[in-house]
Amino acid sequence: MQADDLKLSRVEDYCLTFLEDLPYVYHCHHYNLFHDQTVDDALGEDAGRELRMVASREATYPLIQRCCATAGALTPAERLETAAALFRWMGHGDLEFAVQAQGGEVRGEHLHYGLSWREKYGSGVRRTTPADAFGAGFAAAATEVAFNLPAGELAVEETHCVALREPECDIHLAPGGKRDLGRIRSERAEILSRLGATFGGLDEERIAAIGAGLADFVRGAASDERGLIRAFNVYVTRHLAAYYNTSIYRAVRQVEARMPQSSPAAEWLFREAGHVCVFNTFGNVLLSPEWEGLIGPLSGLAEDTLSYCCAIARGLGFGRWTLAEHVPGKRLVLRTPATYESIFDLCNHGASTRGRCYILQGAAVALMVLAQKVPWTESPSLTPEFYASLFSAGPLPWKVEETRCIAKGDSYCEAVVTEV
């Protein structure tokens, strides 16, 4: 499958990418897999594991079948090959089907979250669970979109996992699912008609030239033989980003309805997601081959740095980043008219009392880290003991707190990070 095979739209106003409709964001193995952990420390390893396929399924049926339609898929084996098409095409592996309307065997190879897992933590760490509820929970919705079966008719269970050092990953399919799955709002046409003016700010020009040439590119990106997107020194998913909105936000209001003390240190978590995103995901973009050929190299200036991430930013769907202002080491406001995060909240949770934005809200103390601390023209390896010695090794000198956030009534989202 190439992207001319699929219904594909950016809206650079806002810098949101839409597949079938459904916005869709790109993100790498290490924020997806802390992403993941982050979901099931906060709520407990089956439950979070549970939550995690629940939101994959919910995203992706609808996706499968818009897919199906747009391609002319009309028999059951057709959908099927669609669907695994698209899931390359995603970046996430590659899937087998054998099934029929009662279920049956997937059998998975390469999958984006188990061969990630095994390839950053296999070495050191021994797993118990299985690591692909995504591609668990596409395969089940999958099936049923192929043989017309209600959304959550089958249950679904990863048997197997390379994350657990086993050879493959097998994901099982049987009749008995809960069918109570929800109907997520996540539509082109109602996001767009929630948000308010566009804007710029410093460095506007410069900023979002790169970030249309970046969109650009990763546009073209092509998985390889494995149905893997290896781009930056990182394997790139094009991830739609109902499934990470659904786990954070449902993960971090079950904290506050069940556990109230706890939920500070929940949405803790989720700011440090943003941590490791711009550090492995934008800070690997910045070392890569890719961005000096688009770029060039690197000055290692603050100045520089901030905007070729609000550029970054951009070009990965996740808003319009802008630089409204900046005091080096004392003083960071980012804004922006949309993120992906605070939108979703606000069509499927209604107006909240605080800000929202978690990746936004953890990027913004990471881009003052990496302006401040990252030696860019050194050319550093972006190791997790360099990660730790960043933001581990002891309290941040900066603090963060989002002023505005479209989720709870602003026209825009604003992260401000200023010296603790």
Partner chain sequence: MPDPILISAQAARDIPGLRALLVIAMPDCLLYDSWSARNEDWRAEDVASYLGDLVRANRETLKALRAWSSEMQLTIEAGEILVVLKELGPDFVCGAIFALGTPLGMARLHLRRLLDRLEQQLPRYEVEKRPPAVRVLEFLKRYAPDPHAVLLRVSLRTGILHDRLLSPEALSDDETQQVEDAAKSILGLAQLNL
The other form holds:
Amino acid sequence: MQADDLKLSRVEDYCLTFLEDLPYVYHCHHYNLFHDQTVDDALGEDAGRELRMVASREATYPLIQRCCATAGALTPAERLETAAALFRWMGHGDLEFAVQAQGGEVRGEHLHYGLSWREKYGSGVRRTTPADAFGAGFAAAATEVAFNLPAGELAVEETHCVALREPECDIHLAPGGKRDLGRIRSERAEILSRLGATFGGLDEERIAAIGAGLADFVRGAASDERGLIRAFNVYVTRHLAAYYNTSIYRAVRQVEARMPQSSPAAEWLFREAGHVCVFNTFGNVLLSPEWEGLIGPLSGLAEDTLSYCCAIARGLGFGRWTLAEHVPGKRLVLRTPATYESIFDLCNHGASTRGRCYILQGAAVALMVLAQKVPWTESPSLTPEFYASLFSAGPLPWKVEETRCIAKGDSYCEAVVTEV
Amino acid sequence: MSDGFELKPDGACCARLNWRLLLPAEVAEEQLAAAFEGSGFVARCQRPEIWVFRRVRDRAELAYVPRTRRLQLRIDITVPEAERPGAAMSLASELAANLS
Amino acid sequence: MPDPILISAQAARDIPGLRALLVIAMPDCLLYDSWSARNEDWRAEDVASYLGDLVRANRETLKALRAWSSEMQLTIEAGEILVVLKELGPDFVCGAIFALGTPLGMARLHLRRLLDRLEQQLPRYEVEKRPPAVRVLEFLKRYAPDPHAVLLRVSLRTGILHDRLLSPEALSDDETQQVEDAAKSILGLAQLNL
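Following the display of the form predicted on its own, present the structure of the form predicted together with its partner chain.
Everything in the complex follows now, all chains and molecules, and the chain you saw is the first one.
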């Protein structure tokens, strides 16, 4: 499957990207694993995995339906083939379906979560539960779409997983699903209708040009025959924003309801995921040959690093991040007319009493760290040890507050980083 | 490896995955694509700013930046971490031989 | 590394190929004393806990094999170094780091003489057992994925406020049990052998 086979669109005013009118973004395995881990920390392994699988099913069922319609796939075999091609195009690996309307088996190879968990953590930690809730949810949704079943009709379980040191990933589908999946509101038309006016910021012309160029480049980045996308020094996934948002916001709200004393820890960890994302994804993009070729070698100047990071966020579909203010090392104001997080929360949960852009919050601090503390011209190795030295060697010298958020009813989102 | 070539670790999202092969000054850019193809690599992207070649056999990739002569060797994620330096050295030696 | 307290720097320097010497208090794997011949790019405090864990694992392995004796010695060859680990009585462990290629027989002989002297100077006291929650959290920080975030992860899993986890010695028995359960989940272990 190529990009041209899909209905893809990008709204440059907000730097949001849509796949079959559903918002999607790019994230690498470091963020994806930390995200899932935090959901499990919040709810426990079993409930966390269940929530992630439900989030996957709710997000992917309409996507697969629409992709099949776009491709003109009518028979179950054609639809399953389309779904498998879509899964590979998204960089999540390869699914081989042996299913009927009553369920069956799906074999997964090179599944993003299992493969990358084993790569990152497998030599040091034993995992006791399978890692590919997203893949399992996708497999269930694809089978239901293929056989015209309602969403949630089938029960699904990942029975083997490479993250459990097993040779392959296997997903079992059977009758008896709960059929109580929610309906996510994540439509392009509704999202755009609820966003306010767009705007620019400091160094706007350069950021806009680089961001648009990156978006164009990553849109064309093809997955290989195994369903892996390698570009800009990272293995990256094209992922539905609804998967992240459903799992984050439901997990946070469950913690707020059941264990309110723990909600600061949950929010802190989802912000930490923003640090992880910026350090690993943005950092590796900056140090990649692709960046060096398309944009040029890094200067190491703080203002360049900040502009580049805003451009990367735009290219990855995170929203139109702009630099509203910057006093080197002292203050950074990141402002955007849209994030893929807050607009989803507003559409699905109504107005919130607090800022809900955890990625933006964490990323804002991480941008300051990258701008002030990383010697880019020396081509540093972005290792876990370097991450620890930047983000956990004592309290960070900066703190962040999300002063405006679309989820609260504001017309834009704003993260303000100041010295502690 | 042939004289003048040097292999160093390069940035990557996973340990020991990417390597930088420093090219001797006498290697001309015009030689590169043929040398890559001679080792079984096929161009995935060959823009004036960036080239990316891939080899199906071991899923290794080469990324080359014409403006800076940076050549990155990318070992596949399925190669165990302990074997990556050896795989990179083997690939570097093969390319160096093609270019010498 | 700071100046050693008990280790004779001169005697250590006389041992051929010796790069560093660490004395570690057990069972908490805390650095008690150290010496190094030159500036190393690692911190003795960071290494000490892992060396202690190694000796403990080695001891348990040998006991399981019915082969343990207090004279046991563990030797590891890696990269450019050779590590020799030895128990010093019931409460201490010594880690000696040699340059690879050092003639081992001679090095062991010199080391044994140094350690014999050292062992007599080490304090004989009942090692104070620190609260289990302290040891569990230290263990987690050493072995958990994303160690920078591990206290927050434990807080989220247990509902114990992060600030309280900063003083683990003050946790109740119930809270300690919760912390231990969280640690087992995070590490994927059925039990923690501390």
